[in-house]
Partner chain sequence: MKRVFPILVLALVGAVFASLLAGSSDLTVASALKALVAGPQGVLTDSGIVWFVRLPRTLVVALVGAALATSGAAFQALFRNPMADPSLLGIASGGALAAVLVLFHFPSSPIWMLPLAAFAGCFAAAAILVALTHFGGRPTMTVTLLTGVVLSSLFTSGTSLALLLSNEYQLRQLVFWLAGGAEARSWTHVWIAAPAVVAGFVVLVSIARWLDALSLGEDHAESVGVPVERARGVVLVGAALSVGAAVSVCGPVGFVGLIVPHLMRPWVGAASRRLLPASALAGALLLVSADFIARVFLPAGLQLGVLTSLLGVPFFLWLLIRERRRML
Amino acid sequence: MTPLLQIVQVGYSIRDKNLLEDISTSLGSGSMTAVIGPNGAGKSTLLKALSATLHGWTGKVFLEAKEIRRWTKPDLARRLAYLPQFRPVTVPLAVEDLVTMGRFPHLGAWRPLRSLDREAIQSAMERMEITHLRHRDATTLSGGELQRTYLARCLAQGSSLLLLDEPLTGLDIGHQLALLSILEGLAREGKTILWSVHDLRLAAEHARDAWLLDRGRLTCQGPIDEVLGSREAEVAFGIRMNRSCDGAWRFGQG
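Assuming the form predicted on its own, can you produce the structure of this chain alone?
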């Protein structure tokens, strides 16, 4: 079966420093994969490349067997939703309007919202528990509220592939767990989730698979338990990781 996303020898350098180097892998539909690695490993850079928002990267990325740089922007956005790590709101904009922007790839220029667009927007806000904020100016939101608003915009987009860079940032533990439950549900529905995460315990509990990046290279991939317990993970993080008899992960000095 052809993978939804196929990555072939992706690389990226700045001033002779390799931020990504020779990364090749793939994602199947309905997968939920965590991108893990120490700070500076290249997680955000990789997600930018895969979303076609990074300029100057080398290699090839195929989405639905078509090279990603050959998709038009609207066609790509209908298939891929990307949540960057840093996304400040600099102009007054109502929360509902910000979420509505997720429907623009389905509408074209100056076309009014249809009933199915309004349903997608309402469903996304309900899932992220922000319907009570719909008329709030997004510049006045807390970090967690703004994060949930941007996540709702991604859900409203209705794309089959979600690339989420640190989606748990700014969320309290309750909203973190709620979001992870939503992502797991989306994966069961056939969506493909690729998300970067710092919290290895949450990755272990909620991801099916993992990609481990270390200094710009993909050093290990596979089921999350195998990746966390690998020698490559010990080298990358400088700690040992293993499951105890009660199923909990233990982290210790390498």
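Counterpart to the form predicted on its own, namely the form predicted in complex with the partner chain:
The text that comes after this line covers the one chain and nothing more.
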């Protein structure tokens, strides 16, 4: 089976500083992969490059065997939904307006909403449990509600690939777990999910596969337990990682 996303020698640098360096790998359909790494390792930058929202990166990324910068923006957005790092909303758009944006790649600038679009919006809001907030001004939402609204926008896009930059930010532990189970459900339905995450314990418990980034390089990838148990992970984070006999990970200062 050809992978959904094929990444070939992706690099990005600003003024001689390499933020991404020679990253080559692939992402299979229906996988759910966590991107982990210390602060500044390039997690966000990688997701921006893969979603073609970064400019000036080198290398190639193929989505469905076509280079992502050769797709038109709407065509790409129908196949790939990218959630940028969390940021508050400054304009008082209604929650439903925000979720509706997920249908823009299907509608262009003018075409009115069809019933198909309304269904996609409705089911995305139901899935993220924000239907009761649909008329609320997005600037008055809590961080968690807003993050779920953004995610509903991504779901409404109906794309098979989701690139989520720190989707758990702003959520309390209950909503984090709820979101993870939604993402796992989406992966079971065949969506491919690449998500970056800070919290190694959550990653250890919920990610199946992981990519480890260290100073812009992809130094280790594979099943999460193998990645966390690797020498590269200890080097990247500068800590000791041990797995106790009950399977839980313990993290100690190096």
